[in-house]
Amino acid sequence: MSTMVNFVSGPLVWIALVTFVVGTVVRIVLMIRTIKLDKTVLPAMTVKHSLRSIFFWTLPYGSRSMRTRPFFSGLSYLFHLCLLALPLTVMGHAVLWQQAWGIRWWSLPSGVADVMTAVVIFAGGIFLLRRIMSPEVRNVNTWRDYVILVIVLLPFVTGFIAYHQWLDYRTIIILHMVSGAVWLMAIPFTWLQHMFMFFFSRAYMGSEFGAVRNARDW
């Protein structure tokens, strides 16, 4: 057990390190490449449009599509800023980055990190739910859409089981490292990567539609 939780907590995360710098590399010079071969992209582009957008779409119901669903979008928010914020300044992995590279780092109390963890579980498990019983997304979705949720899920899961020491806290602890180091692999390689791809995506229609319809894309 001693063997694998020194591998877990090592090589385990270099090698999602590795994959995730590298994977998201790849992935934003491809979008260059492409970008760079159609030739209509860039030139609409405009830094006005493209600022105001992505503004307008980071701010909780900022556009009119979050309005019509509010309960949904408001949870949504709530889950992605969870889930951005948690792996940055919970307080065990803030020890970690002290521990391994000398950084301090600010961290959430722990009351309010076990807050938001419950959150993105609460969130996660509506989402499930909506892919299960919603038949205009039920309809689109495919086994590899429930694979990822459970992959984004599972580091929460078992990093909330393993604060409150519910079950073996070692077996537990393994499972919240290697769970991870999969979800950071899985980034750059299935729609996680939206996460960066976001902001590309929304300068790009905030300008297509500010630049050239001259209308609001929120």
Given for the second form:
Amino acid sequence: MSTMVNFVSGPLVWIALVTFVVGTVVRIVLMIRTIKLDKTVLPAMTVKHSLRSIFFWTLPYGSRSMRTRPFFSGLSYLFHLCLLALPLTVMGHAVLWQQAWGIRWWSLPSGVADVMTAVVIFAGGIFLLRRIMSPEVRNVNTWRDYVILVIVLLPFVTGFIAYHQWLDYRTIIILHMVSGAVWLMAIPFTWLQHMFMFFFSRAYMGSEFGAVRNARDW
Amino acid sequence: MAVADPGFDLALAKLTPERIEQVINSVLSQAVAERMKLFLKTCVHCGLCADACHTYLSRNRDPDFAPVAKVRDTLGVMLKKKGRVSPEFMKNAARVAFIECGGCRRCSMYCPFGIDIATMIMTIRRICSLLGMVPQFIQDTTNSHSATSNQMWVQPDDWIDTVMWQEEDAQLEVAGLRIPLDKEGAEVMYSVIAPEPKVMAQLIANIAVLMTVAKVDWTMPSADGWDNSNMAMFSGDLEIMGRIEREHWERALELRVGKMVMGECGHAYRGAVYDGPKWLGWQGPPLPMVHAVELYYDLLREGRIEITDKLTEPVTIQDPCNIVRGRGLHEKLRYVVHALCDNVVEMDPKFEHNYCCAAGGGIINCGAPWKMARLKSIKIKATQLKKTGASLCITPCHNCHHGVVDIIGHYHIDMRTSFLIELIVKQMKIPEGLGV
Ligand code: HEM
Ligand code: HEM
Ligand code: SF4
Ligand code: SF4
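Output block for the form predicted in complex with the partner chain, input the form predicted on its own:
Below is the whole assembly, all chains and molecules, this chain first.
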């Protein structure tokens, strides 16, 4: 059991991190090469219109699209905020980092992190329901999409259980670390790559609308 | 319900799976398609684009009409099967691409990633065009472009004849008015779409009256290239599309005009400013290009025309996709409309967020067989129009104009439509000395 713990909290973390970073870099390099194939794309892009589009689409309720569905947009915003902040600032992670590398890192009060974890799980649950219940969403979802959503949620569910020491802590923490590793590795290989593609596709559309066609895209 | 369209049915009989595979893969290996694949990988299947699309909203939220579903069922399958799809599959993909999407780009404003659904749909039309599977009516306009360089088989002498006839008509309004053909070095070359000489010739007289009263130094070409419409852009025949745009611009350059002014049409504008130059490898249009709305705006701002009568009835405005979402002319359009009308009732939503008319993007040009499908897919516009309570809808685009005419007929809405120019010439002052 302890070799298992050593593996998942040691080499596996490395494998996951390296896969995530290398996968992401390769994706971005390939994407830029693809974009360059079409010689009309890059010259039409401007920094101003790219940033303008990214700004309005990351601002809460910045686009009309978001305003037409206030509940979902608010939830998605909170979901992403918590989801991005937690892995970096959870107390349990900070402790591990300090042990491993001696890095001292600011971490969230564990009560706050716990609530944020609950927010991610709650929002994720709503997203799952929405994907099943809404005809227009169900129609374009396959088992892959549900699996991806589960992959996204598992580290939060297991982290939550571990924090509350509900089931067998050791088993749960192993599950947590494994699901955390899968989480990281899934990003470059599934639509979770929207994490970085978002900025490029918005920059593209923002320029298409703004620079080329003199119109707003939010 | 199956619609009979020889453009589809005859192709269906001739197509082989091998040919389909070859064409699909040749198109999808190109740079544009690579970009499309990137978009498809980014799509999180959230369905947020559904509510943006008038076809989805109009067809009782049938999920198969959501933009993401339309792409999945067409381009998505072609990519997944590496082009190994059946002729029947292609027929359905062609129906979706030609009839159920006009490339209005509204969905790209509602997708949080700005995924370019319209370009993907146009890529399918490109494939269909290479396979010869194009609705017969729009293929006919493309053939006409190819043979006559205009959309409606207007013969060269017909064009000149129509201009002269309209010159005479306009002389009933303004004494001694001339329509200067081929005037070298004029400030403005004005261009029309072929349906004007063919079926709406009075619009030519109208613009002549405006240009004369406003003392604009203008001209029109007598030779091919006078037509600025471009249905090949929508049928997927990009070779002809490029040829048409080059001819259009070459006429302007030959006449050494200062700028090109385009009549009240949206797609023509798009072709001349974006699609044409891009295909031809130009950085942009070789001369400044101005839409009629911008011309009216300038003339009003500079006081070169004076509006003496204003409409008091409730008037609403259809924001055409290609000059609003595609050019941001909505403020200038408002300026012009408010100069002409006292009681403007806006549609909701408006500006870049307005719904497409479902006639543009080549849909109305797919002709009679598809009229009912088109009207079914635009019920939302009928609701939107009714809600304004307006008795007049201003449509500064030929496609919007015909689209709205069809909608108000089909859904029994008590409303008229008008181009801006028709209102302007009726409501402006003809100065002393020019009048008859
Ligand atoms: C891959 C290596 C990972 C390791 C070794 C690891 C380890 C840990 C540990 C030891 C805890 C503390 C549990 C406790 O309080 O007793 C924890 C909590 C937590 N982890 Fe991880 N984790 C990893 C990955 C992830 C990832 C990728 C995420 C998120 C995407 C994540 C989210 C969380 C959250 C949200 C909590 C706190 C739950 C709460 O307070 O309710 N972890 N993790
Ligand atoms: C800076 C990084 C990120 C940005 C800008 C971003 C942006 C977005 C946007 C715009 C959506 C579209 C729909 C919505 O608003 O919910 C979305 C959905 C989603 N994102 Fe992210 N995201 C980021 C990172 C992540 C990460 C790291 C994950 C998890 C690994 C994630 C998981 C999800 C999920 C599961 C959905 C689907 C929600 C649904 O079911 O509708 N995101 N994201
Ligand atoms: S018709 Fe417009 S909104 Fe609908 S899919 Fe096509 S581009 Fe998108
Ligand atoms: S809104 Fe964008 S990301 Fe969501 S399903 Fe539609 S195309 Fe995909």
